[in-house]
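Shown next as structure tokens: one chain only, the form predicted alone.
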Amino acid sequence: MSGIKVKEPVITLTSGPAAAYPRVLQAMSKPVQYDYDPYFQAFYEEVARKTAKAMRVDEPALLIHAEPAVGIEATAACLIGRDDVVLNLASGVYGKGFGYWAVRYCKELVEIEVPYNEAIDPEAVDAAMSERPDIKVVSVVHHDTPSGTVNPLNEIGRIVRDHDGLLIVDAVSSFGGMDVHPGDCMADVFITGPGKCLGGPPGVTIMAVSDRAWDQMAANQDGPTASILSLTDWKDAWSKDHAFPFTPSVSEVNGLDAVIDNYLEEGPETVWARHDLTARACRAGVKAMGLELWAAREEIAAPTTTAVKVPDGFEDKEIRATARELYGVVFSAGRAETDGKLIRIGHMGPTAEPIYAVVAISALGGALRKLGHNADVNAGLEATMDVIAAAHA
């Protein structure tokens, strides 16, 4: 130990985790009730019916105990059969990574990958499912944070529905930020968490699964049981009646109790629109200072992450680590092949507020001016600050 103790950051703008309502953290802190109290069997189908009102779907949500990323790989394990073709859609470092899960459990795996700043084109989904008609699975993430860019989700799952095929869509950072929904896009295994848009822990899956992917999970006799990857096993544990196969995390339910009924009384679209004013007022000061979006077109830049190139000739780790030594600010990095190469700015939860828009550009800005860009910071602040106005003309 160096016993270099390090500051705790003043404000974390990152694109996740991301900062939990301070109502969260108060239910967090409850009791730990026993799982099998019948007190506790009650309240978990409570949430889990809540949490699928929060998704729009009828059938109580599926949790999974652990961070979405195990969910993610459970989805590959569970509901891939070795004699299925999977197409994966990767636009990103994430939708690239469940090719790798894929892979494993798959006959063979297509693919369609385009550049890190760009989004799929549903054309080529549907050309692809057309010449090969054996595609049993798609997978596609909707909004790859490594890239802050977004994929055109519902029109990628009527494509997808009308060849027959299952789609899983990784909503882990989309979900609770943006209008997006399993039935929207007709996901036959949607995954989200509460630890991004939500402001909640990162500790937990919100899943909702079709009776299309449980009849393909029921089928698949490779698929895991008696195992933390085991969505079938999970089944049927929303209901007081039925046992849990494990012990679930009764602190992370006691937050997602809150998260959901924060979503639901703030209302969804409220809660949307102020993701979206924050990225676009953000997305226009970074322009305004001279700076540019990683998104090939702003369009598909996402509502809850702000992804800037890094300028020639200077270092995203210097500039973030000027950031919060001079502001007390934190931005995330990329991640793998856009590591380096850009900086993130996340408007998730209680960070999705225009005056977080006002704070990035600010940091972002005064960072870099410090180790000797040019950065227009006036310009960049009075461009974040007309979109904020005129959101409220």
Second form
4 protein chains.
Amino acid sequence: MSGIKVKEPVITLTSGPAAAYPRVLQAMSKPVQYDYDPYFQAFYEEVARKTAKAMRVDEPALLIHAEPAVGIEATAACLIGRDDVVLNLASGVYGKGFGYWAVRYCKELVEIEVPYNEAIDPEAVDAAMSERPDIKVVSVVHHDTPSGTVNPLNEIGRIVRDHDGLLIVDAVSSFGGMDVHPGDCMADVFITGPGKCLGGPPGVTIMAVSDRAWDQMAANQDGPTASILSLTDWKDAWSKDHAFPFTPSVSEVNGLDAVIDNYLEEGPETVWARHDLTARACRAGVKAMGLELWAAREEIAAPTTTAVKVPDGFEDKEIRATARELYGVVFSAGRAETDGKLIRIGHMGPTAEPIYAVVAISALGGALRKLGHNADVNAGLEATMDVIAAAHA
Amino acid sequence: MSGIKVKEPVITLTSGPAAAYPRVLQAMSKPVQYDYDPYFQAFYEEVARKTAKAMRVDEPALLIHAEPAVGIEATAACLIGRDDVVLNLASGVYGKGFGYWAVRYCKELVEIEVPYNEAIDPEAVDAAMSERPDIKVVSVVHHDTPSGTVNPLNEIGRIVRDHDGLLIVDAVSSFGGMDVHPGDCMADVFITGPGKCLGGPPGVTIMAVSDRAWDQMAANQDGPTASILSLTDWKDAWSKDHAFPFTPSVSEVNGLDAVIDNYLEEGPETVWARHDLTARACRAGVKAMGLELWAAREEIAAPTTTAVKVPDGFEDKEIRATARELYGVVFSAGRAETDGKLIRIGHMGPTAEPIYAVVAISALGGALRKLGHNADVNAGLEATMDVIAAAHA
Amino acid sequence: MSGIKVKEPVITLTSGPAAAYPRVLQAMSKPVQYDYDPYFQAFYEEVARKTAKAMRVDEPALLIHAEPAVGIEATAACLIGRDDVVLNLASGVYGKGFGYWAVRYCKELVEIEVPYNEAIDPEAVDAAMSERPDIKVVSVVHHDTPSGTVNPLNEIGRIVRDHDGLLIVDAVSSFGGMDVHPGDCMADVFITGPGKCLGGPPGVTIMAVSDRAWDQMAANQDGPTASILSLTDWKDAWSKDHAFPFTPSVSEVNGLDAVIDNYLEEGPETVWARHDLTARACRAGVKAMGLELWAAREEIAAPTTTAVKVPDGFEDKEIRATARELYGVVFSAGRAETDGKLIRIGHMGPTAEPIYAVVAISALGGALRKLGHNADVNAGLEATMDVIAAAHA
Amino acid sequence: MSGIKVKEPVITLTSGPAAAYPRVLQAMSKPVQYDYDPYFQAFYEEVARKTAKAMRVDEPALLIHAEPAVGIEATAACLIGRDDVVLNLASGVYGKGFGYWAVRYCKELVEIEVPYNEAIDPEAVDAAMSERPDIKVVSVVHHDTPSGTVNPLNEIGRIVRDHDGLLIVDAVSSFGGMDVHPGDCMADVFITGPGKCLGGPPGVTIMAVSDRAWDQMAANQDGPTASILSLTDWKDAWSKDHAFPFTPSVSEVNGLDAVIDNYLEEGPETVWARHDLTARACRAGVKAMGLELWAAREEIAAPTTTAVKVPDGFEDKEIRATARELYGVVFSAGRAETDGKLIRIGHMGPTAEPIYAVVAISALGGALRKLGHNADVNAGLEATMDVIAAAHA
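Could the form predicted in complex with another copy of the chain be shown next, to go alongside the form predicted alone?
All chains and molecules follow, beginning with the one already shown.
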């Protein structure tokens, strides 16, 4: 069928695009319907409503028909006006990256930046906002994927609201894998997608937008319309009474439908628990092998990604290539500033299962050993398996 | 599984999103691979190369991971500099629409607009470019879908090149259904997608960009980067030696792979021939029924969409709803200026088969008759079937 | 991908294997589970129970893992003892065929045979059973597919029960397309499958077996065990407390699951209604075209298949080949004694939609006209469309 | 969608039904075609021919449309005449089982039975056939799945041929996972299927039948016809010039098509090598953990299944249930005489990958440890990983 000489991977343990659930893959092969057909319109509304239910908000979810980074870029474009002061919280590559979008649109960018293995201190946010009461928009990444670290989102959200700021939350790689919801963190714009912890296709953005944020966007005279960067174009598109501004990605919506059914039927708490257990088992194995977590403190290590420091004297590319060659197991590289410094083991959707912690430790440890590193794989696997066993005590 | 009360359509004969081939639907359920995995990188390159082969260009196709309107908007953003004069050719809603994007970026917009049931006269283009030698960029829609009409693209392309203009071609709803290629029309930016005549999912853009256009984009200091609107971000993304700027829509690429295999294996000439035959049979039926084609002249009626004037005294919505209720057949409405004035019967991909001309005439005629119109369905079907039979003489 | 030179059909209007619903095709790609895994065992039981619900019986359905003809052959092997007198009701090729299986096992075969365009007269059954009170087993085909005719099943069933006979019902090509259930016809063994009117894959048998029949089988010392022909092997296989005697066809069960969900969610009455309407519209068209129905009387024409007499001087093969060549539409041939004498238009599952009556009349009429027959296609289509319109009056 | 409370397994490492390749699952969702349509007939022939190519025989493969046990039962029914002496070689439950089918049809059954952890000695076959020159048919199971042991097939085949016997080979769970072909073992009837090492659906049988065997079947007056147990019914069914005797299981054929493409494109030698490596790694781990292989000698342990003795004092059910609960990993139980005595780890198709040896050892060892057994999981995993690493030295 194809001339590709590279073998397909056996097990993909990445931080996204991540493996999708079989049920979602089946749904991707649903017929492509005409967007204005009444069936599709009812279906689209249903998907928007059930996605909202998953996010625990009332209004139908806003869907943007491209990967979530587009939803984030569009948020910057729509929400930030030329007179706005933006506080950007940067604890990693993605957090820092939002600042580059924000400066295109804002009057002034204020930034709190911490080392990329650290988390934002809510008190620093409080201090910054007290010092600069003109801060209007605050942006934070919940799980800064290239670092595998999470920020104390709900605390930050409370502070931002206390200062009457509008909060943009990038929860792309945390929602669906842990207990995070727009309401709890008081997000005004909450951005996620099905391609990470929800075990779905990566080409669509899921959003929840507060009335405050819609009002701000409506008031922003520089906000784009008739553009992929316009959120307002799509505000009411879930309703059959409003036209789609552009063509929705029908197949991605088909996938999203199954993604949400899957999540709600298994039960969010159950889903989060297996993400948490898998990550804990994995971190225990990493440490017991004699490797170091990238996160400065284990409390801020994400339950959806375990980032491991590349040991001195070793190349991350070589380690990943060896794990793939020996075991067919694929890990994520770092990205930008973290590229080369860490290896990321994703615990997302269907791979958020304890056995994949065993797989990860074996493949990572086995690769390192193959390359001459004295990783104590035995100790690693024992620690991993102990965590799993303890969960069934 | 769902609480949707609306029945799914039986046969979708629309101008997009259009029905996808079974083979493509199967491919949509391929596993979601990690974008940086060597297998996916080889796969992505292969898809980009085979898509180029389908477009009959040498360089791997440029893929933009959102529906083709985004590729068009991005082209405006990247190619048109603040000092550029743009000639926009508007023979329909989509052609006109490009002008709204162009004015965001250009110094001056010159427009040739014809009635939306007409086509652009190449001589008018020649005249305009002779009069305004400072015109740098020309934009044309090949098949203006909301009108079902095609422009004389190759002639226009020759003229634009003679005047040394850069030509943007929107071939979204013609490529794959008729003989149109970037080389033949001398397009500098050629934009299409799998969701129309190729019978695939609508969420990705296929493009071919000339060296002249890449040079212009590189020289355009206002061109976006780090944005969904940046084409340059993705220029070399097909190569495993270049990083993806953002996450590709993996499942859409899986679908595109099958789309192109399907097209090349059946043989482009064979594919075009069945689009042409189906459209001819359909137009014959429309006319014989006593209805009028929207197109001012049959020569400019698209082989991929037959637009039919809504008869006086009837409502397009009611006609479409009746066709759906009685027959389960779905047609496209018009759009913007053509909304309410015409009904569009798509001949795209798997529905570009003569039997669907019969289906279309039956459902359209039957609906009209049901609503009290004296459409001569018998004559329509006879004419349609005669065209089909004649093709097998 | 393949070197096959024959083009795939566009629309398949056959009496089985018939086109499957998209939803069922998606379900066919569910992972293959281990048959003894608790998940699969629970799933299997659920499928058996919901299939029973569709048949309106209490006990979980009996599944035999091969196409329904195997279920019928196995019924003959298991139910008919060497001392049994069997009354076989033959109104067609399939009815007649059961006799060949019955004689392998019975003491004596009594047969009521009518012309293959006729139906069994219940009074004849009553007479035969009165005359031969030693008749123990009676077999009848509800819809004798090669003839497209249905027998008065419920009346026959009442008579058989009055005479205390055991009734075998082949409802393979009627169940799911019309109102037929084991209880209503007092079947002791009721055999059907997902591959016809239910719009599913053809490789599995669905059965309902009465306690009386199970008792008879248990008492039959010649009945097979440890064999594909043994029903008793599988009697309790739905229960996780019983081992599977052989390997179930996991993917077919996956398909069956979706088949039944689809049927129950749409609503049996709704499903039957569209089979009925499509068949009526089709028959009206056939007659108006000047062709003859195969069935001696329209009352016995099946709502799931319209059998049309091949006009004198024409070859059925040529007609079918022409319909396929011109329109891509595939019809069923006859079978054995009816082969060459009729053409069958299936109205099954997803093709039991009125528009496919239009398609059938067009393709059949168009093919005949192409071959020189003076079929009045116009009149045919008008009659077909009138029936459809009248249903929405 | 369903009310099933049991969670789906995470990783299925069974001896069949075994996990299917994603590509095969996609193919299962191909449209269901009418069996007499020219496209399907060409497709069926192509599948039969490519399956023959995989078996390295010239004649198109014989397909029987039920799981392979049916192909075996049918072979007994068709090949064994009432005057035939059959030598049955029983090294396990499946080998023994064939004898029960053989005695139904033969004059006399001669059996060589060895303990079910042993293999047949070719010299014993030679001795038996020398002693009883009237032995006409010999039957052997290559890989007796319930024991995980393989017989020296090619040596046995040579001896049987030297004695002019007809050889029946059950290669259901070895073909596709190791180097076994009808020609090499001089099989007259060679039976396998896609549901084990080929990574496909379990509901169809693949066979290669020699001319000698066809002659014997033709001469067998007791051989079934018009029956699921008839091989001769299907002898020429691959050819469009012969009718299908019954309905083929279209979806299973769709799956088989992908199964064979997959096998031939990857390359049989490559496929066998990963089965072999995975099994060796697994056996090393089992032994290093302090457990015992079921096979009396490692040379006869199958590369497609590793059978492990259940340690004294432990229950196999409990071990398997614990592995499933803690890790979501599913193993096969034994069957009949081996039930309760061993646990089987399948290495078949997509699970014949070294990482699954790691998964198996972890899950088996972890389960045992959880239950109080002092399995040395560390040593086991180390041994497993050493074998894998050595393969990449």
